[in-house]
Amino acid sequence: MIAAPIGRTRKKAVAAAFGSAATSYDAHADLQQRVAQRLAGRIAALPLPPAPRVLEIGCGTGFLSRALAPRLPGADWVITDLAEPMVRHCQRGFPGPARFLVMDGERPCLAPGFDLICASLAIQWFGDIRAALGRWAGLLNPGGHIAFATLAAGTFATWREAHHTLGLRAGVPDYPDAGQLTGFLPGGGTGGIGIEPVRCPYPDGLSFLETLRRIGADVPAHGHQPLAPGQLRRVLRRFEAPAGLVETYETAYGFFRKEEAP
């Protein structure tokens, strides 16, 4: 038997996890909704044409597209996600005409011609962010924009520390810092990265883990072996605090504008 490439196997796991969470996502995705709203506000300030052609990558249930729709009246939308159930859910709630596709946003199968490519909390699941952003830039019109929100280094710091003090490694992925993300931005234009921490409270450690599961974000880092039940109980005791459990999400907002035609 020939094993499937690691990237393909992981993508299938990510698509399955988010697909199974499509119906429970909205009730547990407070962070995702807050980040999408903030990204939408920043996108609305960009110098876009009056009726921009917009591609959304990783639409989920539609937080970003629904927040942007009234801000970009007349936009021509292509809305995509890796998980088919998410695409269907987003399509049902989108307030207007759009083309909906099940698509791997890391390798978009579309022709160039977009004024805006946007993604909220999606690219942290990519195998090669730099290459993906380069492909996105190739789909932009001259003067077009890329706008995204993603997770950066420092995310899940409390959860990681609870593992580290016990000599264990957390299964959450490692995320790039602001400098690395800046280096991932394509050439042939201008852009930058801004970091904004978001602190989210949870009643206890099990609620934190259940929230990740309910939104489909519990796919572990490649090669991680699940903890034994006793190890997990010890981590949870370290993780929880009498004054209340708060986890930090270091949210990065990235923007790129392609050079105008000469």
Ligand SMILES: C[S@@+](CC[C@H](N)C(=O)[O-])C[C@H]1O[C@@H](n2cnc3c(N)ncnc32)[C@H](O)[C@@H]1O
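The model shown is predicted, which means the values in this text are computed figures rather than measured ones. Throughout, rigid core stands for the largest set of C-alpha atoms superposing within 1.5 Å between the two forms. Positions refer to the first chain, counted from 1. First, how it differs from the form predicted in complex with the ligand.
With the core superposed, Ala241 shows a C-alpha displacement of at least 2 Å between the two forms.
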Given for the second form:
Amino acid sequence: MIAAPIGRTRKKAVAAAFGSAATSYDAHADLQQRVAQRLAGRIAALPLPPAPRVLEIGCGTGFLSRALAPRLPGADWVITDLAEPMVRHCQRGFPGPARFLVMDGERPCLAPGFDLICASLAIQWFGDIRAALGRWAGLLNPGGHIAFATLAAGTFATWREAHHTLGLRAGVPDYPDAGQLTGFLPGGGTGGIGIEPVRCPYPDGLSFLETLRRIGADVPAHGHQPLAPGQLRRVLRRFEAPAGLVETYETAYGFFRKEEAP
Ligand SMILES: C[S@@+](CC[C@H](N)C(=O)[O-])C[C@H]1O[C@@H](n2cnc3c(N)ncnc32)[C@H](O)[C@@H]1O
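Could I have the structure of this protein in the form predicted in complex with the ligand, to go alongside the form predicted alone above?
Entire complex below, previous chain first.
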């Protein structure tokens, strides 16, 4: 993991990490693809109007938008990401007309009027999820929906525990639990959070770290001090083959519907 940046510097580091992973992402993002498919299936069941106006935040290479496009025929799409290479990659693979933007999804610079705002595994990179969801709600039409997947507390528990046992601190970020995520949902509507754990096996600890790097998810937690090489070797020794590492992703699905106009 690289050194831990903060604030605006952190956001630039997140954009740079995902930007440089745009071409390697798809080959290493099995979990992200599964989650996007699942989220798309649930979105397809929402009571959306015909030809909805859809905003996607943190599109990455396009797993969610490509899964949703055939389920929302006639949708008017705005597809966005913080990392410009991700936006370009997504644009190349999207099967239809859409407006593509490089944009910080925490502060969308867009006029209101969306029927759906969606994001798969992007908001865990935000500095303030609650504030961002509040801004998204302000962009929704009455009766409009927010639908997202994110990571919740307990994610990377195996990796964290290995560090803890050695008196070390892992660089992976902390995530909110289901109660905190529920509290982040905006007022003026109804919604909820569901958690689904997904277990992913890795042949060893280095493969785990390499996967995070290849998808651009290797920016460490705020304030993290990188481990010395000897410390990292001690952690990796705990996951040597054939035992390897099975890591848990506590995947949270969040849905919110804005009140209809009176
Ligand atoms: C793990 S990838 C998920 C990409 C895609 N949604 C998927 O499911 O494969 C996270 C994406 O969120 C983007 N991202 C991170 N912070 C963001 C922000 N503040 N605004 C918009 N996108 C952001 C990253 O650039 C990256 O493309």
